[in-house]
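Here's a solo chain for you in structure tokens, the form predicted on its own.
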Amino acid sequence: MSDITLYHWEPNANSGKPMLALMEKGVAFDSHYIDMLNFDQHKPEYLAINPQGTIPAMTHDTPAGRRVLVESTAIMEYVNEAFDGPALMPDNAADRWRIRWWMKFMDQWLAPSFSMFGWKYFVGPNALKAHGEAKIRAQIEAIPLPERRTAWNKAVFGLFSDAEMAESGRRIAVGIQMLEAELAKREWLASDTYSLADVNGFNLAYAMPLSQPHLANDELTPNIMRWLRAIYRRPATRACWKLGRTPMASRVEILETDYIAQKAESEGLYQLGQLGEKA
């Protein structure tokens, strides 16, 4: 039994960030899977760990007592600083600034936009399919945070407006262009060495060639594709994704393809729908 327990869903997005950071550092941890589609994050056992009902969360038992850590990017920085292993933040101040800039950009600009598509086409429909309308309405009403209740209502019942979806699509397109331009400057995203920016970015961007094939592919974004494949080949990444339990975990396998051509936007939306059918 480890002193560290990570409460997580699938090894992507917010859950995947501290998972991959721990594995890159070589830190042993107990994996506690939270089935988000079953609303495990809002059950009393988990709310005792994180009353906000958001995932991931991490506990670290120390001589001074148990620490409970929430917010995925902050957990990553804690993991890097609290444990031995390869440094995921460089010593250079400018590089550290650049890493934090990109992490904030991804967390505040790109992640919400990607999430809107994921919630509309995968999370929401599958939660409704699994529970039925009456049960899921009761589960949503029991969520402690009002903003999370609003998010689940919008996702499950398809309440994202056309304007919201269009703005998220625009932000994704701009973000992909910015990533491609930055990765043309160096091997890794924000410094000359692999860092937390790469961990953060991969967990957000790994499926872009599948879900946004009109924007991310070997024709339009060769630097992004090089970067994603390089991270996918890392042993820690492979180990991390073995912890997946749903068909969502299979999406990362698209990076085994040597060349990915540009496809229509409708193909990406179709793939999201197919993922939902398999869940």
The other form holds:
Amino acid sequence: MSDITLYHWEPNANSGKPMLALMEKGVAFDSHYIDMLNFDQHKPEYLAINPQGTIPAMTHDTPAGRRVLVESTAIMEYVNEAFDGPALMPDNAADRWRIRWWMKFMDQWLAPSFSMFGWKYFVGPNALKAHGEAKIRAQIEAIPLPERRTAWNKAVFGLFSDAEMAESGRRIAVGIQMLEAELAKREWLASDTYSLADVNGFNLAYAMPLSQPHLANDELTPNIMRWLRAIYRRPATRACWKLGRTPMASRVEILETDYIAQKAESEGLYQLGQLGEKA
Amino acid sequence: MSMILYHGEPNGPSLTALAMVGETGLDVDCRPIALLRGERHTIPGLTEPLARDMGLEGEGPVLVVDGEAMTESVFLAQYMDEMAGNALQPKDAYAHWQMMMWCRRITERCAPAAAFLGNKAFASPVLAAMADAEFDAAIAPIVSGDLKQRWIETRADSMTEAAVGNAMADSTTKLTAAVQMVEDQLADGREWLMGDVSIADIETYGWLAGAEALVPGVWDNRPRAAAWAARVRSRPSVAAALARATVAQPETAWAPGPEINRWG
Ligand SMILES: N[C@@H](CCC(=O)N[C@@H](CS)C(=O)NCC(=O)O)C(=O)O
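Switching forms now, from the form predicted on its own to the form predicted together with its partner chain, please provide the structure.
What follows is the entire complex, opening with the chain shown before.
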């Protein structure tokens, strides 16, 4: 039993950020797996922790009482400030500014575009197949946050417009170029030391060579590939991705491949669609 | 190390950044630019323009430090505070998390709403009155495709009437909710949002300074919020920032801002 419990899904995107930050920090925590495709996040036990019904969430029991924290990037900053262990934010104020800037850019601009593809090709179709239309409609009705209700509706019933998908595709291409350019400047994403920006970025980017093989590979983005492989080699990353239970997390093993050539965009969409098949 | 702050009229994120200069007492060279003429996109001497080009705040202030463009008013506030000795952020990690969560609600929900309403009311007519050639020249250097699109939509509404109506109603709800959030937060009698005065007060006031013109009467039945706004406004830093205005009503100065969340 630890004072800290993290409620999370796969080591991926928002769930993976605080998982990896805790592991890098060397902070022991109780892991509470929430199966997102089984709607665990909308069950009363979890809504008692986070009434918004989104993951991740973290509880920290302190002498002053139980603290409940939400919002993946904000949780990471808390973890970095509240616990001993290696600093995941540098001392230099300009570097800290740059880390915050990149995390906001990824959280609010780039990641939602990636997840639109993930939700359209993987989450929606697989949830529909697993639960059937009637049950899923009832599940969606019960989602507390209107934004999440919209997302589920669009994903399950294929309602993302062509214009929306095109804009997300545009942003993914721009974002990947920005990451490549930034990682050509220095070893890590936003400063000269490994930081929360790298933890955040890895969660966003680790599967790009599989899902966006036309944009991210050793031919086009050597700096991104160098960076992903360096983060993959870290013991904390290995330990973190072991907490995954589905083929989603095992995608990270692509980073064991020494050279990844460019492939067609359709190959990436196929890979996304396959995720559920193997599960 | 020199710091230059390129800012619009003291409203929204430019008000926050200017007030932080006063709060911290840092030696910052403050230079006004005409946001609606696109001057933010032709700032000279930038060796690292990325944050200006791709920042999510839209036409917010740009702090230039050693050639690097720095943007996003909350992070500029943190940077200035940390350069000056960290007086406006809680030291306790949990209190700090609470302040950052508060600021997130402002930047993610209130700011896009205020910017939408403010631009509709005050920037659209200015841009619509511009000649095509002048407008095209103003937006030509904008790097971000979606920011450029927001400029185009602000000038010539491409949304249907129903969509505009929905967005107006949604933004009015969100802006009102932000003032109510302030009202509720002060229910225990505290003077400032996080207890001690903090970046949350400055950032929130920046986005709410013009709220009355956008949602008339929004402060009326919210006495604690109204008194708090008056307290922030009378801080010397905020008063000095407002005194930099070159127009009579800086709280009506708007330029394309953050986008409304694409997921709904
Ligand atoms: N901004 C939040 C987003 C949290 C969020 O929406 N998480 C998604 C999963 S990545 C979720 O909980 N989805 C559950 C649902 O939509 O039902 C964060 O970064 O923590």
